[in-house]
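The data below hold one chain only, encoded as structure tokens and taken in the form predicted on its own.
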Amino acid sequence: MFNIAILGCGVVGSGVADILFDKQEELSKRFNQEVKLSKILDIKNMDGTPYAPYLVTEPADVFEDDSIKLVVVTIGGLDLAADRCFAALKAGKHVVTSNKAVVAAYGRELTKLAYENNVRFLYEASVGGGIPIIRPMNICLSANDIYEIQGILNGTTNYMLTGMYKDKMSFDDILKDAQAKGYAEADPTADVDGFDAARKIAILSSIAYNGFVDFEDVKCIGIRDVIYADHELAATGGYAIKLIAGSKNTEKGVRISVEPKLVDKSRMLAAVNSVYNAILVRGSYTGDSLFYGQGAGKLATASAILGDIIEILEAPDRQNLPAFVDNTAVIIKDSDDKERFYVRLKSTFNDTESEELKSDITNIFGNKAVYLGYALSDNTTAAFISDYCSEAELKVLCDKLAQCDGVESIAYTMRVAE
């Protein structure tokens, strides 16, 4: 018998259970022992739900349970979580988790506690929502050397970019539509500042490079700054807004960040809108893999989780120590790699004396830079595209622009996704 405990039954927990429930039998059958759910740990009241039966209030009851073979942590929060999958790793019970709160500031250390217990920790739900990405990289990508991910790992802010393009709408006006249709918290500063992402490409790079990337080294730029004229400016160069998460793996260390940038829409990032998530791994042999999908959501999460739980089914004593246990990656900090840019800025002109604007624009970053002209919705907003150029050299050149002429300010700079 193989006794499952889900702890915390909330949106993604409810959704596990529900798919214990409807495969209980082909699991059992598939693996020739009962696979069920046993007991459900939470402080709300169930009555008049299918999960009362199940309903447990004191930890004891599960982590004292010898029966529960492996428990399932979808407790939202980081302490919390934390100690509860420490607790069911201790008391010799595969843990499987979606926390990427957890994944992100512990994982090391549960794997090897893991490890040590002869258990499995897993936690293919903790990125990318129902998107198979950890599980690929571990298995199916395992004889590349992977050296770069980017990706779009958090639905709310693509939901997010994509409205605000689509609709013309203020970064507060969608915000409050993200909210409204249940895509954004109240508080939706993990979100739109890139926190939730910097977790995401933290756990990814870890596993990619072998050493441990602390998502406090993430660095986080998020989308609160980016407006309309923004998508209508890109999209005159043929380029998309992303919020990209982003790590290379290079001889002086790993780059990693999370912030907007522009996609040539060429590229299948560009191509990916509303909710939906996307990776894209290169690795040594295979190039570019894309994985697509449904980035969140109760039932394509609670799938992923379903997948590790079958995993550890297939193979409970398989285990290995990867090398983000005992390894740290090292991360740069400040780079003088070249880069293109968008610049975004005021200007005291207005279209039909762009021509002034245009030629100091030259002038300062040379004939490569690609002038965008002025948005539409706001003659007093230009833009264009840096030629390569270090984050230094471009400060100091548009220091320069800045005294001329016609030129209010510099407003904002993003980066160009290479």
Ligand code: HSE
The other form holds:
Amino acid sequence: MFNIAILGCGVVGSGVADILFDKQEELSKRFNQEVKLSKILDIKNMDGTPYAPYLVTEPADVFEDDSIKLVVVTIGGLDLAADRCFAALKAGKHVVTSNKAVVAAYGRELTKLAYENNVRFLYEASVGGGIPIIRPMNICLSANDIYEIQGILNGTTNYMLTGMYKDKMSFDDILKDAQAKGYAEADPTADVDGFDAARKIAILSSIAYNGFVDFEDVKCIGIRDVIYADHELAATGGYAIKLIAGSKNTEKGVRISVEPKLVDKSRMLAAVNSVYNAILVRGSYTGDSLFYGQGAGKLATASAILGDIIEILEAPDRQNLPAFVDNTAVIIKDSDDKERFYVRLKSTFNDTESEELKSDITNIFGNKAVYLGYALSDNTTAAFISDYCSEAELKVLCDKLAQCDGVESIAYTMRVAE
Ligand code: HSE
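Condition change, the form predicted on its own to the form predicted in complex with the ligand:
Time for the whole complex; same chain goes first.
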């Protein structure tokens, strides 16, 4: 008998329960033992729901029940969810969670504790919702030296960036729309400022580069300063704007950030729209592999949790201690890598004088700079894409341009994804 308990019966937890109801017979047959949902720990009143018969309100009802072999932690937030994960592992139960805050903050301690207690701690659903990414990186791609990850890891901001361009909307209006549709929370900070994606790229990078990456070391630039004109001007140059959670493993250490970037429209990442997520993994043998799908949602995320449950049913005794448990990655905070940058400026020129702006840009940034012209939506806003330069060089060149006639200010810059 393999009894399962769910801790936290919200959107994802109830999805796990629904799939377990659906698949109980199939799983029991496949694993030659009765596999079933046994208890749900929650303080909500669930009368009249299919979950009510399973409801318990005391943690001891789960942790002291020897028939429960696996605990699914779908509680949101950090402290309580983390406490429950620690308690379940200490009680000798496998733990599966979708809670990225817990994994990003305590993943190495929980992994070690699981190892010491001969149980497993799995968290496929914590990154990319229903997209398989953690197990492929841990197993299928693990012969590779993974040297780069580029992810669209936050559905809310991808919905907002897509909608801002499609419907010519301001940040405030698309945020209200995302909140009305239930994608963005009342306090949208975690999504729009990049902190949600930062946790996810830190988790993936720890696995990929064999060294723990602290999410607090991820440089975060959210999408609050992106305006409709940026999409219009980027499109003129053949680019889409995406919030890219990316990391690169270099000889000097790991560069990691969440920031809006221009992505060439010929690349598959540029075509990932609305709430969908995608993760590009660059490996020494595979080259580029792209994982795409629903990055959130009740059943998609619950599906990833079921994948972990099935993995544990198949191999309850499989033990491995990933390298990130004992190694910490070196994080490079300031980089002098040469990259291309999109530069948006405020101009006081009118259209007839725009040739002068173009030649000032060429004189200062060189003839490889790509002039994108003025935005149709705002004829005081112009943009160009620089040639390869470091961030420090960009600043010097922008300061020079800001001195030219007709340039009121350098308003915004974004990297171009390579
Ligand atoms: N707020 C997250 C997103 C939910 O928008 O992607 C899934 O982690």
